[in-house]
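Here you get one chain, nothing else, as structure tokens; it is the form predicted alone.
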Amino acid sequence: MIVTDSTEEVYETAPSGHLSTTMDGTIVKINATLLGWLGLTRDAVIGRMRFADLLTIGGRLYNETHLAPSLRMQGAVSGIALELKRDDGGRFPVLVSSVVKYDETGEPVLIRTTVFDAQIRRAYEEELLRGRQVAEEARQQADLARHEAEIAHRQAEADRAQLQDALSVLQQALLPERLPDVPGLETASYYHTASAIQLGGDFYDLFAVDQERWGFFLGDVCGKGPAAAAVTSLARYTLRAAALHDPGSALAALNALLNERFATGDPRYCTAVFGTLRPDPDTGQVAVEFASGGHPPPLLIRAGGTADFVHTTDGTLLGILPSGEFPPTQLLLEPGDTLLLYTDGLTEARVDEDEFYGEQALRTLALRYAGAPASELVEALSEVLTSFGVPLADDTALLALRATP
């Protein structure tokens, strides 16, 4: 089936808000997404309101003193955090990027602005901050308890348990509570944190894109702790928001955002595989399209008894460069076939002091589960990870997607 989409429809129903204003701020065009967020009608806005009228008092002040002058001087601004006013009086946190359009003589004639919903991101950041504060307080109490008597020692152990509980809850907030039921697909996942007192940097998700497609991703953030968790939350939010685009464009958006946010100071980057699934209820086949940003290749396990790594034209690590190409790869899961995504915590796990588990061992084990349920494959891999004599040094995430026989 060929699906068409008009430029105007894409603009009106985009997952982000869009508006255009004259140079004095008068709104001359606005899409339905932004109108819906604000609870306003098009007639009440076009030609009647300015961009500043949509902002809170603090936002207006920032617009006058920073945003508007920067636009006049530079011609563009990006990633500005503001709050919009809803028609019901509520506030709506957003990220704003604007660019000035010039005519043939070089005179500015129009300002085009894109608005991203920052509600989920703000909730993630507040939750991470609370978790960081709890962790810091618990560590301070534990350090003090080491110098006290037995009673204080027991208190320190209790504080440590409290910290682990807090981090465990926070870690779960960065992962799906459970995978959704996808018609025509059987799924299974596994997550292992290398340290009980540090937030992991691996992440995955599976979610509905529209009535026919499902989005999935799995990735690995460089480092651990609250800083890595902040990148994880930003990556999950960005990939979900960009799911309506093709996989390559979604990874390109995440790459640009990470590079802009973390290019200076404390550089942060990640690897990721992002794709879409389209199950066919008539044939039992599942069409898969995905792109990779520096991530280990997925393993395709055919029900007939073969297992091969799907090597792609791989993109760069996400966040290293301002822009990058992430070519998509298509494949078809026949009934009983499984696509396994994993982070390098699995293949780089040490079997002993001198040997890694490696891709060949993974492929050999997967062959024994060709045609088996996804849950059995994931359970077998989790048992392998816990069987090593050497403690695992890295977090590990697994996501198995199997076309239902």
Partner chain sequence: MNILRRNNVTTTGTPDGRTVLLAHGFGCDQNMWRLTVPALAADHRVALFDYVGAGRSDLTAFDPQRYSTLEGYADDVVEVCTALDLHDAVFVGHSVSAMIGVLAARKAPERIGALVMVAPSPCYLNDGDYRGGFDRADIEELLASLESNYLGWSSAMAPVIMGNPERPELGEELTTSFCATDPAMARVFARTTFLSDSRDDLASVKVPTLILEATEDVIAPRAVGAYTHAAIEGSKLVTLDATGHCPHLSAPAATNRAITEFLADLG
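C-alpha atoms forming the largest set that superposes within 1.5 Å between two forms make up the rigid core. Please read all numbers here as calculations on a predicted model, not as lab measurements. Numbering follows the first chain given and starts at 1. What changes on going to the form predicted in complex with the partner chain:
After superposition on the rigid core, displacement of the C-alpha of S16 between these two forms amounts to 2 Å or more. A movement of the C-alpha atom of L40 reaching 2 angstroms or beyond is seen between these two forms when the two forms are aligned on their rigid core. Superposition of the core reveals a Cα shift of 2 Å or more for T113 between these two forms.
Since the structure above is the form predicted alone, I would like to see how the form predicted in complex with the partner chain looks, so please show that one next.
Here we give the lone chain, stripped of any partners or molecules.
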């Protein structure tokens, strides 16, 4: 058997609503499906109602402001969500698509509208809409939290900057503002703290002892931070006060003091080189006498082109033992000779993950600056330090003393 279907029956009983209106919206044709949804009779509708009359008031406003002008301008709209008013007062969610029919002269004559039942879709959309609102609320809360975190972060940054200011002022108090001018002597120094927010443990100084002699020292306190800074301060002032004694006695005094003060509680040690300089204005020579307490050996760079570490006899870490011997070493700087003091931040700086800079590299570089001004040597070394791929882990202090050529 061949099954056929009539166009008219399809129109009337299709699973979608159909209506046709004149351009002012007056309904001239409507199918049974749509009448059923509305609960209206054909007679009540045809020629008596406009499309807008089927809509809720919000839908009517939307129709007037958006839908109708869009239809006029582009001849078709589709998928517009609206609600129909049922005769019993209920609402019936629909999706509406319309096309305009034009006559042969291009004048619009009819609007044909198809109406789809959107009850299930509407429920689904409302779910999505709720989900979207929840997501938006969550996003707003996240924005708020981020905003608060930013404020906290800015406060922390401000605190940090303040702390850093305070620390750098303190740090300055532990180092000479500038080295004094010593007749017959040319000096240069360099200081680097590994951490901007921690006080360094390295220290040095150069100062007049009497009419003929100058004292100098350079040392390294074990550890960092406020406790180390306290030792640094103590070491600095003790060595300055003891400068009238010979170098060995001065270090012995510091050793005894550190040992006494820190043996009971938190043990603190330091290494240091302490010495005196006696420039001879007649010969241009500078007589140096120094002692070392566990400190890396100074490097003596002769103007003639040699560089050698000056190893002292004995000399233990300061503060470890109640008493210690710090025998003095004497040497004579000829004009143009340089004595370089440094902390292990230099020789133990990492060139890369596997390698330290080391004494040999230091000696090789110093050789190239034999006879050069002290400032050039110090500058070359500071450039070497900043050129390493690995950030400097330790503080570094350099003090170069050169007999004026």
